[in-house]
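First comes one chain, alone, set out as structure tokens in the form predicted alone.
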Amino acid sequence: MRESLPWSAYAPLVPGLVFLALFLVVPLGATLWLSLSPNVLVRFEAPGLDNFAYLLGKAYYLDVLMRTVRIAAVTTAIALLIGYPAAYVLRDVSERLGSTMIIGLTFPILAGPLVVVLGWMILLSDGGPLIRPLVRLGLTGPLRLLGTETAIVVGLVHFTLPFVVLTLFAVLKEIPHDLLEAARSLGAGRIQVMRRVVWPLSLPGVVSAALIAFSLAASSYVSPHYLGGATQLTLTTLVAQFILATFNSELAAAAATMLLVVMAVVIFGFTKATARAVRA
């Protein structure tokens, strides 16, 4: 029977727990309380859910909610489609080349989202170096990508892709090469090895990468703000608009709480669906 540790053994946890309580639990509690409080637009007796009813009852704000989920889902799907083959190739290259590629891959993380977004603002502008040559060659007509969901997705994929690749690479690298060779020696082709061996073993990494990509995309502010503009609001930019433009902290808190709830529901549902698929 295991002996219980004395209370003094848990002392190293105290600073971390205090930090989390002060800078995570308290702000979240204050945000939740604000979301249940009346404001200049929505009058009711606190506490109440009238702020949420107001946001969900307006087609404009409902579109913002759906846009947030749609952009996060599309970003996650594209990042996985690009990141999985890249991680699979990365596991088979030499150690020196792999280290160099990982350093290059992590550059968007080291540079920060603002630098990445500013680069895409230059590339995706109407007269930028990406679109102008295509228009001059007659390959396409005038394009306007800035201020669209496409531009937001491009910026988010660029920023989330390193997280996806590194997460998948860590899982794929743990799959023994001897296991793949054994499958080939038994007559399995390359596609069968991938479908019957590599994919099932890497599924936990795929789930983790998907959750990371979705969370980063749904909670991102820089890409929607600079690449989407005022016409393509997401919940994060809507929160900023409520605070900075209309000075309505209560509706901002309600929108932020909605974002947390949506992310929790999507992540929980995705995890459960994936676990059920694995068991099947």
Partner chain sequence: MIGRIYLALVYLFIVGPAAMIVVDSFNAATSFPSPFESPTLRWYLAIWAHDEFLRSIRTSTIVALAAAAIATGLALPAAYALVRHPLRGGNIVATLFVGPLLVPQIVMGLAMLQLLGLAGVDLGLGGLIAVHAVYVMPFTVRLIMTSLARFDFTLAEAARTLGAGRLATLRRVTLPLIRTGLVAGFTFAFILSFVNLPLSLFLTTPRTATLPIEMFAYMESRIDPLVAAIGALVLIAAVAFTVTLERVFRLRLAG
Contents of the next structure:
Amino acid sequence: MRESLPWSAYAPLVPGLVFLALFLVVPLGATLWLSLSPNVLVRFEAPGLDNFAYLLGKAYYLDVLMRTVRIAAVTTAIALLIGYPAAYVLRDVSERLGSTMIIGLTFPILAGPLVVVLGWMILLSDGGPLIRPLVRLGLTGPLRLLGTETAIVVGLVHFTLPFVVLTLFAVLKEIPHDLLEAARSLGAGRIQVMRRVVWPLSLPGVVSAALIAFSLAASSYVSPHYLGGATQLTLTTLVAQFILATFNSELAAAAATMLLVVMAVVIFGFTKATARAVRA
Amino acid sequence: MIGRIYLALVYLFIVGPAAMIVVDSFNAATSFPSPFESPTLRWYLAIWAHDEFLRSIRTSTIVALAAAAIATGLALPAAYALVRHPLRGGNIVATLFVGPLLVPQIVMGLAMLQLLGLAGVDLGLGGLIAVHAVYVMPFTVRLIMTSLARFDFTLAEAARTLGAGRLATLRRVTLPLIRTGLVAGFTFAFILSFVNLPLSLFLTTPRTATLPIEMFAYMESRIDPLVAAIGALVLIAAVAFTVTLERVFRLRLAG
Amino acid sequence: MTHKITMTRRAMLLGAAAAPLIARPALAQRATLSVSTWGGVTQDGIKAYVAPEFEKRTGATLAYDIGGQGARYNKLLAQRNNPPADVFFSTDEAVIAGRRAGILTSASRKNLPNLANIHAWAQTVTENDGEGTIAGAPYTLLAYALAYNPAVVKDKPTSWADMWRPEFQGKFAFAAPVHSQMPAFVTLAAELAGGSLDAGFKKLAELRPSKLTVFWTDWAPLNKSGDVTLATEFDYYVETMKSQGYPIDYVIPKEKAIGCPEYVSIVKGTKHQAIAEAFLDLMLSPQVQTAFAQETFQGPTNKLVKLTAASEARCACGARVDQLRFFDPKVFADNRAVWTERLNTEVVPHWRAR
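Moving from the form predicted alone to the form predicted together with its partner chain:
Now the full complex is given, and it begins with the chain already shown.
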């Protein structure tokens, strides 16, 4: 059957792939080329890797790189911790209510990150409805969240959580109720059912949810820009600063390439590292 | 019970910030963010005095419509090919189609800016639409594939045996049955493109500024609840779209 | 008689109905001048006090591209062949950089009659490409000064050196390395530290700003919440904030505040050189500058502008001009790339380490 498929079966794929090649791969090629080119700050004979050596050699840029990875990793962990139980509870919600709740999850995605981040700017401000009551009750001293890494993480957890819940829910609801019943009737306690049955079966979902959360967090621009600030640059806001403020197209290209490489390494590494656990 | 309470808290967290925007859009205070002072409609009325917002809503609509149309048009044949036959390398191709999800949007915009720069081509609607189409393509491919996966291809074969032509079968049998996927793919593509900021950040000109770009520029020079009012309108429109989709087409987002 | 009048009226009605059809080609040719400027008070000021007179004089309309100077400058760079704007609002330094990058061009002196009454101190850009030309129109003078929260700060600042006062560390909103006025602080810090540039960078590294700003909107919410008690900011933005109810005021430091002449210049490759020059001249006119000073707190550069005492107290003009220090924008343009990079890599890491 497989061998006998005519080439025409592949033809419908061509327009889409050509489009992606022309408008994604070719432009990325331009960026890669520029990242190897000299500029006003780093002078060398093109093509060369000097821009990367320069960025990795300065504590400031290394900080930006580490911050990007750290923020994305912390976001991923928190989003999974919050999202897993939520997705698990969601599967026991009645069909009708459940589908409405699923739709509800997409609201922040569809409203767009800009609208949502505006909401966070209100919520995280000192005089805002979240912090002021805490300060009034004396639960905390004056708290400054806007412009800190914490604020970025809060914004990103919020941004990635719907994706995480949707992904986990899709996997968790495939686990048959009968299976859990059976395990319980064989004398397994709640925790044991969770640990021995649900968790292993949901592992592929956890891995893909983690990958989605990490990529979304590492590539987000809006949250770091509005909730962070000039001292909390990430690779995305650094790229924007190179283009919009210091007009260094080559270093922007190098920073963008670094972001792509970091994401590729983490995604590949994580998939490899978890491959065995998922299969078993 | 504890589970339900937990779920409610998670939803409060998810919906809270957007709800804040709606509340603040009625706030009479002129500085932002401010505690709620008194209710007013002045920010909504003020939108009409800013022709740059009205113009950018038109631009965003054009860009989003074009991007969604291109993405859906390219995704439909691709999704069909991927679902219809077990293609050799089908998994790899399917991965290629969701590839754009792994490229940060700001990098996509940068790459297009730099390509156009190297080629000596001016920024215009074309580059902007192309980047938006690339970005939304994975969503359209996925949604159409999901709906095709539920499609019974023997129906189409039956129609052909009964003498219907290729086109007639497509038009009369296949398309109506996968309409949900098409409509959902197109609508999501439209909304995601409409609200996107980073893709357009480097690519707009005064003539092609999208709504998020105008909001971004506005917020650089002043902050008052006017942007909250626009945000609230976008939010309400997006929610109305989705709920309609769900009601009319019984759309299911998770499998 | 009556009959005749009716006929005439009918003809007039017909004429009126047909007019839009006939007039259409003419309307389509009506030029639009694209203005690249800051949003907020500057754009509002142009809309209210420049646009009506401009349309009356030239028959052309105005369109706007608003945003930060850097983002707008980048658009000119990215689109040299088909410039997205005709006139460009910027600092004097950006006029020099833009001319070097080949994205800005000169205006003809003879088409800017108001230039005759512009103060010499405003004309900080001296480059031009010919006898009768000028690089741009310095339409306003701003003061970059020290803003503080009078409700919280008992001992109000009097000197740039007060930025280092312990009470402000962690409560201080400071110009980001990419801010237009940052090179002035590199210079000021070098002087405070005894002269050398290296010592200046070290001195700046001792600061502990809690927020780096490019626009006043970056730190205004923190002023409101009490998190920022000291900030470096333009006088007209502080005045704008004051009128919006923020707890803020500003002082001119004893070493003098930073004098910032702001320019509007012509984008190279514009198809509307003549009306662009008309726009520049209007920006230099006493009428426009009076309105800008009274309503948006931007100091006039035209000698003929007469302000009320109340308005004079709220903008950079009159005796206050002597309290401003004018830096050479050429030095800033020459050194910006390297200084910004040194700030980012040698100074900012210290600001973060607390």
